[in-house]
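A single chain comes next, written as structure tokens; it is the form predicted alone.
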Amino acid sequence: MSASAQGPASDARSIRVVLPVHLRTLAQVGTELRVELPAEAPVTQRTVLDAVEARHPVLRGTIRDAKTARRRPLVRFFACEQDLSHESPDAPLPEAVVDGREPYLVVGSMAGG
């Protein structure tokens, strides 16, 4: 049985991912999913969207741009009630979201008239 399928190893890092329904329908996964990270690794937004797209590959170029990894411009980043959207991709994450108190949000953007 992998780790994955048994939970986190211990030197492991259980990071919470939501996203938006269209992503979940694409990646066929449920309402939330998790990723893990090596226990030394930064959490930072990078990684975990690194985690989640080599998890996912049918996800690469839909978040971010496939040749500059930069936000997709209809796509925002939350965590903790803060829009992380123009931080810096290597900025750790809220501790909440390291310990796996909170997800990390990935959420499709309104744009219209």
Second form
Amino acid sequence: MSASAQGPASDARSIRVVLPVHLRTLAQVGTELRVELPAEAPVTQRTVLDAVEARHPVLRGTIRDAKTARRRPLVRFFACEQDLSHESPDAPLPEAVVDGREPYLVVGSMAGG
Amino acid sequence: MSRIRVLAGTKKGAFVIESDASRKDWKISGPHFAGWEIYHMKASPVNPDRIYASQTSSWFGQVVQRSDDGGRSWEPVGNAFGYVGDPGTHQHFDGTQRPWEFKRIWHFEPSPTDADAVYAGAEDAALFHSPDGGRTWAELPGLRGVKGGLWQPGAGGMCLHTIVLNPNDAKRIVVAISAAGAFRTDDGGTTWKPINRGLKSQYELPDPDAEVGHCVHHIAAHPSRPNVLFMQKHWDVMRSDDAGDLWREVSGDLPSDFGFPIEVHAHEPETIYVVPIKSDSEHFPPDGRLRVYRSRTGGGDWEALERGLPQSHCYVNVLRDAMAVDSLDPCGVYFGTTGGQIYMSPDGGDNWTAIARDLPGVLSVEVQTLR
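Now show the form predicted in complex with the partner chain, given that the preceding structure was the form predicted alone.
Let's see the whole complex now, leading with the same chain.
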């Protein structure tokens, strides 16, 4: 049985991720999903999104450009009431995301009419 | 007993509309992929239950969906569209050069002989090929070598929207790109040449006879005579009898030679259909009357078809990929509007009826005749 089905292994970190509704439909997941990172791995936007895409390959190219891995222009990233969209993808995520108290939010930006 | 399946891509999802050969009672399923723009859906001629759908969003990019059961269920396949090498730059609206950047797929063209092979036309303009049912895609980069740096976007983007496969010669492919023109390969996509001789763009280009830069809206061909091409251009309806080497104008007595779709009758290769709209700045039918125009002489002489279509206060448009024919006898003609209606004629255009009235704006219509 996988660690995710039992809850996180003691040496792994379980990161909560919330996707916008269209991507939940595409990936066939509920409101919130969890991805696990090894305890020694940095918890950054890049490592979390890499884990999300590894678990749900259909999301490759929908959040980040498939070739450059840059954030798609109308997708934004929030956590702990902060807009992380313009932060370095390799910057550490807030501790509350790392320890599972807060989710990492992928949001479709307000745009259009 | 034959059946008809209409594949409609709209601004907010995909719809599959089916009838038996009587074409009287239509059953609509959908929306599939609700809320997403579906630029195009098209089925394999070899395996009619295999349908490709271009699911696209300004927010979340491109998803290629495939159905292997006639549109009842769908599976996302490959969405990795990468240009070969350093793609360089092309002209932008402001005259500067911009890097080539993939945005979406406008058109799928499945192979007439191989159920796993399919071409895709992209924005920014490029032609991609998949040999494995859409799981992986590879660009045919020679196309961009034909003065690609001079191509610039049309109002809808710099899109490759038309792919005409020659059923008698797998190495001959014709494509069209908005505000770039028409191009042809005779070696399966390795080398390409512009096929824009005879096109004139006196109000849009400094050189009206330029080799590239013409705004081609759509090209159609009849399978029995694939080297006879019909083109709806930004202005002008054109015809070529030599696979695009030379074009001549056949706008004739049309009330406006501006429009987007052009289609050929299933059994009469000299019978063609267009939907004129008033101008490039007023994308609606002249006099608020929605009329399809038919020529039975391969262009030049046109008749207005209006029976069953709204003849007052109608201000919809019909987009380039939103017209198609079935292959029953008599031939059925179908088109979708930006107002969300899909109209069908069971008799080659003489009489029309709406088979759907309140869909989101229709982006594309394809029709399958299932035996």
